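First, one chain by itself: the form predicted alone, in structure tokens.
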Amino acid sequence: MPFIPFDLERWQSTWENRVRYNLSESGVHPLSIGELLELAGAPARPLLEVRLGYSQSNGTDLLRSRIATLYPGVSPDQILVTTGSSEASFVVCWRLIEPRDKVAVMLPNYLQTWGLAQTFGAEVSGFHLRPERQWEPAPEEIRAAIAPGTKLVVVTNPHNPTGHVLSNDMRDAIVERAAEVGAWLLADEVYQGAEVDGRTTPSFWGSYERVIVVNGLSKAYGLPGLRIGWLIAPPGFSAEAWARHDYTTIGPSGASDHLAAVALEPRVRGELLARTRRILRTNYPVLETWLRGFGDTFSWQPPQAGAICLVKYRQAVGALDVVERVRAEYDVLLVPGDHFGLPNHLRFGYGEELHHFKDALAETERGLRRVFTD
């Protein structure tokens, strides 16, 4: 089978820890371990006493029970804790996709499942979020992409890279079409809880018996370094996903599992999400004012969720060239729209600490004005 490189992850992983200003990140500024424990009012001693052996490979009972409370009717046995939500999506694709299967993917998107499906030999079709529809898909395109015989449908909600939250009508249309053709529906909900207006996006869980949800602590919680994700699925599927997890990372680290359980204690979870939303509400107006300072160079729609803003620019220069010059000459990392299948677009992350974010924008402005005028 052809191997599809994951250009976005390679770009970020190569440079994100080598630049002075990282505006490629789609989550908020991460907490330190000390800040998390202080916010939780938790002592450090239990963490220091975590044995550096193998933890429970599907997640400890405490962690899975706290995740289960977030999804009505879910038991801890339906939850598999993974090394980030990316591993959760990987084991789902590994379990489901066989050569010549049909897979429908919401586009544009974080292209992990798009690449995996092709690597596993599937025929992949897309249904597109349309800027002229305020990033809603067209119902007729949903029906065409999710054709009879489709094995898997992949959605991201809230959405990356647009920050859009699907309307209830579009959610229903996707679920109804998946059910009509008997497809599994994989819902990536990792930005749930990072809504600017504070209204939590409803989960796809419970809308259909073949729904699988993946989520994690990276984006809405500001804890990407814990590398804790999870999937929720019907009991039989969860067991089969765990069997594949035995071949990948085996299990989460004990220290990460412990800190994840701290983060998902109900009071602490609420404070973490409130922190994220404060950062978004503080920083987005700064970014919007900055974008408007370029006149008619940029066009965009305000994101509803996530620390991400997708913008289109009018200059006739490739986004890959733009971001490479800004990185090499001004030490700022941006994401080119090409990594989402969107030429002449840039994705800005705006979840950094405010003073650092303002400094990053000032340097980015210098770089973009130079690139756009050369």
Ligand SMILES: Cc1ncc(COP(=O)(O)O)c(C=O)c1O
Given for the second form:
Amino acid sequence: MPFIPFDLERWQSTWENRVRYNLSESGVHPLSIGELLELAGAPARPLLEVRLGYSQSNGTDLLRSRIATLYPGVSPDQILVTTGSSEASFVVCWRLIEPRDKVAVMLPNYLQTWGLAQTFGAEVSGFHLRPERQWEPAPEEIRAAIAPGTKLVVVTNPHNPTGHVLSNDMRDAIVERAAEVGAWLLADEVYQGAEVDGRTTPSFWGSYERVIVVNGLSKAYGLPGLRIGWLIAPPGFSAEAWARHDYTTIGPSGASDHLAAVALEPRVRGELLARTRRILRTNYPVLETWLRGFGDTFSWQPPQAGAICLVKYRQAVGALDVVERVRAEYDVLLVPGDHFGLPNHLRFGYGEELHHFKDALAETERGLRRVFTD
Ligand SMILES: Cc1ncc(COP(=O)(O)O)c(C=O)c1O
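Please show me the structure of the same protein in the form predicted together with this ligand, now that we have looked at it in the form predicted alone.
The complete assembly is shown below, putting the previous chain first.
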């Protein structure tokens, strides 16, 4: 099987901790451990007493019971806690995909499952979110991409990189078509809770018996360093995914599991999500004013969720060249649209602390004005 490198993660893994200004991140400015405990009103002692043994490998009972309350009718046994939602999606793909299986993926996208499916030998088709439809897909394209015999359909909602939230009609169209052809439906909901207007995106969970949901604490909660994600699936599937997880990381770190349970205590969870919305609502207008300052260079649709804004530019220079020059010469990390399958686009992360974000934009402006006029 061909190995398909995950270009976006290669780019971020290489540079995100080496640049002065990181505008490649899609979540909000992360909390420190101290800030999380303070926000929770929790003493540090229990964390310090976490034993550094192997923690319960599918997630502690406390953490799984807190996750279970977020999904009506789910028992803690249906939850597998993973090392980030990426591991959850990995074990799902590994469990389901065999050579020559048909997999349909929403595009553009965070291309983890798209690359993995090809690496596992699948034939991958895409259904596209269309800018001229305010980033909704076309119903006829959904039907064509989710052809009879499709094994797995993958959606990301809210969506990366557009920040779009699917309309109810489009959700229904995807679920109905997956059910019609008997495909599994994997819904990556890692941006759920990071909606700018505060209206939580409904989960795909419960819409069809072959739905698997992945989520985690990296984006809406501002806690990517905990590396805590989870999947929810029908009981038999969760057990099989847990067995796969024995081969990947065995289990999450006990300290992370402990802090994740702190974060998902209902009051604390509410405050974390409110913090995220505050950051989004404060920073987006700053970004929008800044983008407008470039005249007719950029076109974009305001994101509905996530600290991300996807922007198209009209200059005839490739985005890979733009981001590489801005990184090398101005120490700012942006994401090229090519990493999602969209040339001539840039993705700006706008979840940083405001003063740092403004400095980053000032430096980015110097870089882009130079690159666009050279
Ligand atoms: C849509 C999507 N899914 C999953 C991930 C991976 O997140 P995690 O930190 O939970 O592994 C990302 C990260 O950017 C993402 O954008």
